[in-house]
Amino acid sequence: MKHSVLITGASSGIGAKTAEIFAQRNYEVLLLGRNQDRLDQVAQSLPGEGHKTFSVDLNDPKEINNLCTQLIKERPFTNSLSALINNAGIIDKSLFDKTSLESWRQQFQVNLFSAIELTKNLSPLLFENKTSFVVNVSSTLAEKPIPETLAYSSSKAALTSWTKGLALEWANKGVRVNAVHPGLIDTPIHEFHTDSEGSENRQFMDSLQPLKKVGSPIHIAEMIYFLTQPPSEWTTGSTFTVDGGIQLL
C-alpha cells in the first residue's frame, strides 16, 4: 500500500529535500507552499507518481481552511494521509524594540498557528490510520534564543510545547507527534545560502559549528523520515536536535 505525506514549505530547502526523501521511498507526496512555479519544479523532479502541489498562503487562515476542506472532500491521494510534516517557517530579524506587533503576529501565524490549523483540520484523515505521524520542524532557537530573533524563537518554543501536549492527547488515537530542532542549515532562509563554497563568509559560518560545517537539508529530512518509521515506534512527544553541536556552546 502506498502511503501519503503532506509537507508544508515544500518549495525549497528542508521541505523540498524532505519531499525527495519520501518520494524516493515510495510515498505519494502532497507539497504545500506559496510559490506555485517552485512547487511544480520540485514535484516534477521527484521520482514516482501521484505527487500533487497546492499553493497556499499560510499567513491567511481562510486559505488554510479552504485547502483543508478541499483535501478532505476531494481526497487527492491514493490512500489515507499517513504523515503531516509542518515545516513551513518565516523569520524577520530585528531587535525587540524595533519589531512591530504585526511582525510578531505574522511569525506566530506561519510558524505556529498554521501548523495547529492544518493539524486540527486534517485530523480526520490522520485518525483513519492505525498509526499516523505529525512531525513539526521547530528550531534550536526555541531553547536558546539569540538577539534579533525573539519573535521567531518564541513562536518555535510554542511549537515545541504544543508538540509535547498534542503527543500526550493523541497517543491513544495512534498518532505519534514529534519535533525536530534544526541548527544552522544551508537553506534560502539564511543570507549565506547564496555564498559560494569556500567563500570567506561561508568559511566563517562553518567555523561557528563544533563539527565545523553548516548543516544540509538532508540531515533534517532524514530525521523527519526516521520519525515516521517503525524504528521510532516507541517515540512520541520528543524533540530531536540536529545542529552540528552548536547548542553545546
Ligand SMILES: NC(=O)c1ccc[n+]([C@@H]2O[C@H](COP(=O)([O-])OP(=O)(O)OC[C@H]3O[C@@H](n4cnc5c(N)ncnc54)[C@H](OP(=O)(O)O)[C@@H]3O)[C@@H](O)[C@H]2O)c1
Contents of the next structure:
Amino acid sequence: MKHSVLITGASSGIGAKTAEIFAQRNYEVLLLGRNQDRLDQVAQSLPGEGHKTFSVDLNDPKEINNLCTQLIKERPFTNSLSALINNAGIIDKSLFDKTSLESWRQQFQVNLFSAIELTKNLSPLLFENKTSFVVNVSSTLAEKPIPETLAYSSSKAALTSWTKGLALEWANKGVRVNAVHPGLIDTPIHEFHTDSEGSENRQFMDSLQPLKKVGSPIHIAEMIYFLTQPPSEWTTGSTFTVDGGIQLL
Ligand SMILES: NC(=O)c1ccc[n+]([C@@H]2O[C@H](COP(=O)([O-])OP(=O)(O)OC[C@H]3O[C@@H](n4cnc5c(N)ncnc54)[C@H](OP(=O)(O)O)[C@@H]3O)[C@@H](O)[C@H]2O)c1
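Alternate state requested, the form predicted together with the ligand (shown: the form predicted on its own):
Starting with the chain above, the whole complex follows.
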C-alpha cells in the first residue's frame, strides 16, 4: 500500500533530508514550508511520484487552518495520511532581558502551537489508518537549556511534554507519538553554516562534540523514519536523543 507523510520545514535542513529518506522508501511526501522555490527544488529532487508542496506560514493560524481544510477536502494522496512529522522550527537567540514578548510568541507559535494545530486538525486522516505516526522534532535544549535560548528551549520542552501526553491519549487509537531530540546538526539554522568565518566556527563546534563532529541531517532523518516503521512498534511517548553524546557533558 502507498503511504503518505506530511513533513513541516521540508524546504531545508533536517526536513529536506527527511523528505528524501521517505521518498526513497516509496512514500508520497507532502512538503510544507514558506519558501516555494526551495520547496520546489527539494520536491523535484525526490525519487518517486505524488509529492506535493504547500507554502504555508506556520506563524499564521489562519494559514494552518486553511491548509488542513484543503487537505481533508482534496485528499492529495493515494490512500490516507499515515505520518505527520512536525519538524519546522525557529530560534531567535538573545538574553532573557533582551527578548521581546513578541519573539517568545513567535517561537512558541512556530515550534509548538503550529504542531498542535496541525496534529489536531489532521487527526481525522491519521485515525483512518490502523496505525499512524506523529514525530515531533524537539531538541536537547528541551532538557538542558543554555543562555540566550530560553524561549526556544521552553517551547521545545513544552513540545516534548505534549508528545508524551498525546501518546497516552492516542495509544488506543493506533497513533504512536514520539519526539526526537537532536543535538547540534549542520543546517542553515546555524550562522556557522553561512557566515564568513563559517568553516572556522564549524571546526570549533566539531571540537566541542564528544564524537568530535557536529551531526548531519541524515542522522535525524533516519531516526524519524525508524519511528514510523514496524521495528519501533512498541514505542510511544518516548524521546530519542541523537546528539553525538553532548548531553552527557
Ligand atoms: N540544526 C540543529 O542543530 C537543531 C538542533 C535541535 C533541534 N533542531 C530542530 O530541528 C528542526 C529543523 O531545523 P533545521 O536545523 O533543519 O533548520 P532549518 O534548515 O533552518 O530549517 C527550518 C525549516 O523550518 C521552516 N520554517 C521556519 N519557520 C517557518 C514558518 N513560519 N512557517 C513554515 N515553515 C517554517 C523553514 O522553512 P522556510 O525557510 O521555507 O520558511 C525550514 O524548512 C527545527 O524544529 C529545529 O528547532 C535543530
